[in-house]
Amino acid sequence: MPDEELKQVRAFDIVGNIAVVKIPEKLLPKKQLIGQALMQVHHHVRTVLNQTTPVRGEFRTRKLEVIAGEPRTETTHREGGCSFKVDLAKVYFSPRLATERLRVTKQIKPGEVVTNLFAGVGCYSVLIAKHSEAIKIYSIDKNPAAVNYMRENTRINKVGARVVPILGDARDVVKTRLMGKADRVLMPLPELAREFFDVALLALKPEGGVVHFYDFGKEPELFGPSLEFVRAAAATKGKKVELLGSRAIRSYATRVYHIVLDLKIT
């Protein structure tokens, strides 16, 4: 392939032994060539998938086609000393959040109760159980496939005594089962964080706690609008917000970033 074509092939992800790439329309006639090249360079890769649609829908899934290797979408991904079984066609999973997952895990204090509003296949929850002394991690997701994998991942990593997988809408689950239980709440789904911030406040213990609030920030004010939102929303519930830290996790679009605010709520 000439250099001008190679430059059009965007960065790819490797999840377990599956590589996922987004091939531009002009290069689709060469998709098998690209897939074979990826397998030659990365010897442990057994399957190469081309992502043919954006991440979308209620469960944030995407359409994938096999362009090289074994015809499958399920794999086992290893991260932070843990193993995660995942089907990339049925659930959302990003290996690019590994650093962020570990960063949050290191903040957990002994004896904490953690509620994860959008737990997916359980990556945050399993890592927290494996590498901290949290006594309970409630892990909610409304995608049945994700919860099935979450249950499997808690078993694989032997953390079933502390990780509690729950199938359902986070708002309903918190209101009926988990109100006022958490020392810390995770909201690792920026698309829904503002809609569910009131749920995070309900999940915290009456004396308050910590919320990891994920959102999208635009340059030049990456964090200001998000911080203004959480402070105003918390004030309507009689709560105060202290910013413990902020971080741009990754680029999402032109001048738009996936960000996180670590918030102390009192």
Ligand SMILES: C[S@@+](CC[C@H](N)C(=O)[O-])C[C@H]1O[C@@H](n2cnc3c(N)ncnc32)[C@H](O)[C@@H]1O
The other form holds:
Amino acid sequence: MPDEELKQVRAFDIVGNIAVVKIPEKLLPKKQLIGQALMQVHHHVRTVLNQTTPVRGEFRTRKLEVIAGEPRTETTHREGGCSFKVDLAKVYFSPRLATERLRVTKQIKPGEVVTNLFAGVGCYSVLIAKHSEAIKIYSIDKNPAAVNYMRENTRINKVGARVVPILGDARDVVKTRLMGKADRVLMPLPELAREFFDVALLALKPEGGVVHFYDFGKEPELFGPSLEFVRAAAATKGKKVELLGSRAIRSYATRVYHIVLDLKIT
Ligand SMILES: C[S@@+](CC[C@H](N)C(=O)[O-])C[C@H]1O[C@@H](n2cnc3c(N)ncnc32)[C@H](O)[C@@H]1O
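Right, and the form predicted in complex with the ligand of this protein, after the form predicted on its own?
Below is the entire complex, every chain and molecule, led by the chain shown above.
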């Protein structure tokens, strides 16, 4: 393929032994060739998938087609000393969040109770259980397939007793079962973080705790508007916000970043 064309398919993810590429419309006639080339260069890749839609819908999934290798979408990915079984067509999964997951895991203190509002297949929750002395990690997701994989991943990684997978809408689950229980709340879904910030406050213990608030930030004011939002929203509930840290995780669109604020709520 000419360099001009190659440049357009440079970015791809490897999850377990599956490679995921996004092939532009113009290059679709060459998709099989691209798939085979990827398998030749990366010997452990057994399947190449082309992502044909953006990540979308409430379960944050995408459409994928097999363009080379074995016809399947399920694989097991290794990250941070843990194994995660996922079906890329049925659940959200991104290997690009590994650094962020590890960063949060390192902050957990012995004896903490953690509530993960959007837990997916349990990546944060299992890593936290494996590498910290958290006593419970309540892990909610609305996607039944994600919760099934989460159950399996807690079993595979032998952290079953401390990770509690819960199928349901985060708002309903917190209101009915998890109010006032957590020292720390994770909100790893930037699309819904603002809508669910009041739920995170309800999930925290009455004396407060830490919230990892994921959002989108636009240059040049990457963190300011998100911080203003949480401060105002917390004030309406009589709470105070202290910013412990902030980080741009990855580029999302031109001048827009997926960001996180680590917040101490009192
Ligand atoms: C970005 S993914 C989470 C990724 C996961 N934390 C990880 O590191 O792999 C967001 C998840 O939120 C779930 N979700 C969406 N709306 C929800 C809601 N209202 N309540 C609970 N889970 C929800 C989706 O099914 C999806 O699995």
